[in-house]
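One chain comes next, on its own, written out as structure tokens in the form predicted on its own.
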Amino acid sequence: MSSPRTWDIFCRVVDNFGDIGVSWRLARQIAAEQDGVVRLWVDDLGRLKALCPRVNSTHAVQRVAGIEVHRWDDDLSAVRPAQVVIEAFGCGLPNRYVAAMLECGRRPLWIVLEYLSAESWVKEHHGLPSPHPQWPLRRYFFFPGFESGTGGLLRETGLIERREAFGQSGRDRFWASLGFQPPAPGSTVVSMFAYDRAPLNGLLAAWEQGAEPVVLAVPTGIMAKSLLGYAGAGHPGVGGSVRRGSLELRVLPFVEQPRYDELLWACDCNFVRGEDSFVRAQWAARPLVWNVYPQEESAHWRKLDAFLGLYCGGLSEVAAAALQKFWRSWNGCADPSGPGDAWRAFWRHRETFEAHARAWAIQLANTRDMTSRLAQFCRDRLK
């Protein structure tokens, strides 16, 4: 059987960018490389428009990309559900559009995209069906994983090549392109991209007061404020900088998807969060620093011990106690030592993280992609 031919995806924006940014992504991919035709329904077109300037926040309904956009309310009564629906990171269905599912003569596919995790019972969850609660429909429940009986991670077609192509012209390019000259020979080019609570001003410290310069570009935003906040500056709009020593801050405009991989590649060291930027750090192929998700009970470290414990395969016992140190750091784990004393031992081995973040992405890359998977899952549900 070909691949499905229609698909609803629902998203609640919950963590700023982190949900609308997988969606989206996926949404894009589905109908540019499985011939699929998406609606996409979205509970805050704002934060869709920071991620793709031409959605039109006000519409309820547009056609984007060539996505079907709509505003995500509860009256969908009128609505025939697609051949698949994916419910992305359990933010459920309306009432209406289940019941509207119960009356399809072939019921539709119903998929629950989780969060992304390296922690080992993924593998034994990943794909189960699960009856609901409530209604007499079964649901499958999708991992995404970096290992193989997993869902894979997003990569749409090309976007290796893409990255190859790009190189030192390119970055040159993109720093134009805002406004900026290249950073100066031998400086650390730094993107920034982390939760409020990060420790922010011990790393800034270290930077400033370090031997060498470093380029610290950020969206602007409320992690810029903090970090001019630091500076003792006022906000010097988006294409200004500010130096303090040898730091030198650049207000980023909050850039669209495709130019936040170009970013990620104009820079040395990747700063991400959540789950969407952290994946495209991991294409970028450049060294990175994730800030993961907080949630209750200390349970993100379980998270980001999981995910150390596969990226740090085949780097020297002394790398990888140097990576880990930074990462727990920078993630609030106890560290007397605080983040600027630890980047300064992780920074000594940046062409060992170099050489292993290329590797890392090689290896990736020999795997299916998400959306070819879920697609091929999707296939073989609905023979």
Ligand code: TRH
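The shown structure was predicted, so the numbers you read here are calculated from the model rather than taken from an experiment. Basically, rigid core = biggest C-alpha set you can superpose within 1.5 Å across the two forms. Positions refer to the first chain, counted from 1. First, how it differs from the form predicted in complex with the named molecule.
- The Cα position of residue 226 differs by 2 Å or more between the two forms after fitting on the rigid core.
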Contents of the next structure:
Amino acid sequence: MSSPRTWDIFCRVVDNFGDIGVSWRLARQIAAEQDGVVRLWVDDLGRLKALCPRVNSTHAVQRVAGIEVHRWDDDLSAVRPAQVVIEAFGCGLPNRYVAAMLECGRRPLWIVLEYLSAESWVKEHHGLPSPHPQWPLRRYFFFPGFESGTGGLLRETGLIERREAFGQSGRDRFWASLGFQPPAPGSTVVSMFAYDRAPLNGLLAAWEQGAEPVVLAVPTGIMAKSLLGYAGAGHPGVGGSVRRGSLELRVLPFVEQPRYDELLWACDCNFVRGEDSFVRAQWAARPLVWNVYPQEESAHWRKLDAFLGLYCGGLSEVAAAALQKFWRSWNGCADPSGPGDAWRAFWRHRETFEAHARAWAIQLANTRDMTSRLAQFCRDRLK
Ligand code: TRH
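Could you give the coordinates for the form predicted in complex with the named molecule, as opposed to the form predicted on its own above?
First the chain shown before, then all remaining chains and molecules of the complex.
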């Protein structure tokens, strides 16, 4: 059987940008690469608009980038369900929609798309049926992941080639397009996307007092409190910058999703968070620092450690220890030496981490991407 033709993706924005970030990326890839007819149902169009400014947040239905985007209202009118229905991150499906699924001659396939984790149990749970307690509907768990036996990672066709073609001229164009000079040769260029509680102040002080020039690029609104505390009245607006000691702080606009990759490619080290930016930083093949999404019962520590366990394989003991120490301190693990010292110890291994990030990205890219694994998974079950 060929790939399913019609797909519905349901997404509720819990907070931030990750739920819609993944759903939007997946929707575009299914449409572009699986020849799918995709409807995306999302409860917060404003959040999608941040990732894709062409979205009109007042339109209940609109076509953008080949996707039929629907505002997901509670009074969702009866629709004919698609062949595959994706429930992103346990957001649930509307009752009326489930009722319509039951009425279909050929029942749609219901996929519960889960969060990304490197934990070993993911392999055991990926693809398992998740029988509906009430209705005879075929429902399955789909877990993204880093290893074979999982659902893989989102990676659109041509991504690696576009990254490789970007080069120095791409970097220069990127900065110019945002109204900035290219960073001076020899400076370390860092992008910053993390949660408010990450210990940014200690790092800012270390960069300011350091011997090497650092250009720090922060999208507007990100860690705003810390940055305001740091720059005070001199806090720059979007497109502005402030210099203190060795540190130049640049405030960028929140760029649309495809341009976020360019920001990652234009930097030497990327601080990322959540799920989607974390994956994109791995495809950027540059040293990265992950701020894991805080969860109840410290589940995020297990996620962090599981990823560190995979990622640090192949690094020398001393480089792995420096990376783990800095990532843990960035995630709030008590570190008496503070994030400044941990950063210096981390960045001492810069060249090692650069080579490692490239090798890691190559290793990941040698496996099938998530969208084609998902399409195959659905084909097999719709036969
Ligand atoms: O925003 P996030 O922290 O999102 C989430 C959610 O909080 C979610 O509830 C949680 O469960 C999940 O993390 C783990 O981080 P994430 O996942 O990296 O999503 C950010 C998206 O925003 C990603 O698609 C990249 C995009 N982005 C841009 O498009 N432009 C930008 O300028 C920036 C900074 C990000």
